[in-house]
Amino acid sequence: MTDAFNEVVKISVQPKLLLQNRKSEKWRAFDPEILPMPFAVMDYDLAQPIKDALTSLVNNSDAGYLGKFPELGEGLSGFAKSRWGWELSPDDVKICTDVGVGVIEVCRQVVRSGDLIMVNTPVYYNFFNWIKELKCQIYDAPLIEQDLKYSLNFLEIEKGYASGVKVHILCNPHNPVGAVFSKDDLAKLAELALKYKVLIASDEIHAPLVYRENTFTPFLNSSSIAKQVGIAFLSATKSWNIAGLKCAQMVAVDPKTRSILNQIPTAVHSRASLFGAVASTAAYQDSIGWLDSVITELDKSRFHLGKIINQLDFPISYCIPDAGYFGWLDMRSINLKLSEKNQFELSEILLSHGKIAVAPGKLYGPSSAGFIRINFATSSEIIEDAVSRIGVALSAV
């Protein structure tokens, strides 16, 4: 495997007017003269080896279902090895068709109608999602914020592992804030768990958009207790930007998590997709140098992002984050404005007056209205655009 960062690949976005070709719901949600600025995709063009590998399928007529397919565990321990130290047997790796529907599928081994599932807000809005079709209660310990800088709460925490909470799923890195969490705090948290007999459920899958400044440690390698209370949920799809093609993977390394994961239905593993668990490999495997460029982009992305909200004449807060591709835009005193004046809600506003979507803070916990979420992962003329259009739609109002 090639080593980390020492590769260089050429990263490309097409035009406007070219991506708004492509098929998948970015491009089809809103209206052609919306700019599409809430999905968590990138617009760069896919690594070569990707195209090759899922070239190779169509051309040998190979489209049918997901059967064994050792190469994906092979292609995920040598890229934890590599990338972040973690010694990974590829036996312990199992397949399912997206991380959503693994940590559900854990969650129903584990949890009964009613219990409490705890997040840490603000947090990607499916988890939400997730608890509702488990048909358990959400205990929500929010993170705290100083300056936008996020960190767990470890008192309200232990507060609700006290309470019964019998799951915890943990967003690290974290979206749409982009933290990453310390080992120590993971280790921390591996103890709490550990004492009230409550399984992390760590979804991992921003993990390789670690930017170089900071250090990413998978839950499950952060002390020998983690190995007991955790299963960890990962996926190329968000870093090699393949997630239409249906694979991620969960991994448990302790004899009593690896039960849990032997008791999910079979179905889960056949359900992923032959052509994501080919492509993954491919990521993991062979697409290193298009992944290290990748990141080199959205280093300078997330900070001419901050350069130019800071141009505009409006009260916009916002932090460089440590990993992924989300700018969370602190906007609460222009949407306390909105309110006073009984205007529609910010993300509205800037639908209507900016042409531009966004997604509304709001969905990410009850305190982060007033926050927007954008994604970088583009060229910097969208971004500068997109930008311009929310400068338009605040002047408006």
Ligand SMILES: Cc1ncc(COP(=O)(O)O)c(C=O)c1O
Contents of the next structure:
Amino acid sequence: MTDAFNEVVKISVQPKLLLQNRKSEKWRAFDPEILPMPFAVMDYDLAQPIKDALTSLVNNSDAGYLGKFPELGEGLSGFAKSRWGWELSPDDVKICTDVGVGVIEVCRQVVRSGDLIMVNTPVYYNFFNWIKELKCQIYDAPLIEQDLKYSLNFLEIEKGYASGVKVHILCNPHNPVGAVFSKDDLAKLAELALKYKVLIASDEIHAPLVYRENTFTPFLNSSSIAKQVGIAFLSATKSWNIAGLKCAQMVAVDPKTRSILNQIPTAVHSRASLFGAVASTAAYQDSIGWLDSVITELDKSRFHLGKIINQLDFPISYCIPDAGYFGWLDMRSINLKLSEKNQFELSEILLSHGKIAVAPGKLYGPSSAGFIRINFATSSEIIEDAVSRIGVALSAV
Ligand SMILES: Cc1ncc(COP(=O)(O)O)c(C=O)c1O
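Given the form predicted alone, state the structure of the form predicted together with the ligand.
Next comes the full complex, and the chain you just saw is listed first.
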């Protein structure tokens, strides 16, 4: 259902010295000699329609609170239809501050303290923090891994559902492993969720960044049952790189799930920002050429990363992701040797000896020690610098 890809926009990255002038977290977290690779933001210049929309707000001194904003529902609905063939009513789109706030507020309507919430590790580490904030317990049904290809483990999922899981926070596409779940798998999950009365909170923040040979299925569009058991969380913030603008969308398409969204405090809408809503609308409506060009760029980078990792003379495995801009690098055998020698953990070694900051695998779940996650949404110079620093660090220990 994907529209023809429309790669018309030149995607550029400023030189590192200029990137270092940025005020956002990525460029402030470490000293300038450290290459910061763990953050989920892209280094690309913003899409021109987004810049124009933000500039027009500024020029009009229009920086007040976010009020009614139907344009965003319309924008997401148009994008969902042309990109994924998903017929979505703009009225079913509600705005929230960010995906984290949206998931937490939805969960607050359906869980009590101590309840079980399912995740599938290795997974975006803030899911653990959200569950902690809700004073609930994590139920992990880890993904199945075979040769670094990951899939849902339905046996473990059903076991968890049967033991009382109330909400399943699904990550589709999956961060950090870059997997995209099939329509059949999502429909199967929906059937189990109906049987055991589990709400699926489907975090689809990375959905616009699925590579061409893969098909993203929105959970709510995977079957008629999925519509009854799921609430989806979408956002333009990852794919158009506007996370600091604070705006995400929650979607429910069934009377029961709509009533959950209607119960959450209205402040969740107004705590999003006008800048976020305006920029997200410009993203969904006017920045598709930019998105397609970014996907082309990321496509080259994901393979380039693999090629230069292979040129390092170290046992590092990497499976090209189906979505997103993370390299999930398997360095378990190196990590094992380091721990036998009582050395520091891998990411600490990379930081101290290679001057590169990475996201340590153990953040994403108990079985991921020895993996690292690096972000390749940057220039080829920075990707090459990152791999070279990994090489320098490993040669030093
Ligand atoms: C899967 C996933 N969900 C949510 C988020 C955070 O989104 P937000 O800033 O909208 O809470 C991220 C950020 O990287 C993510 O990877």
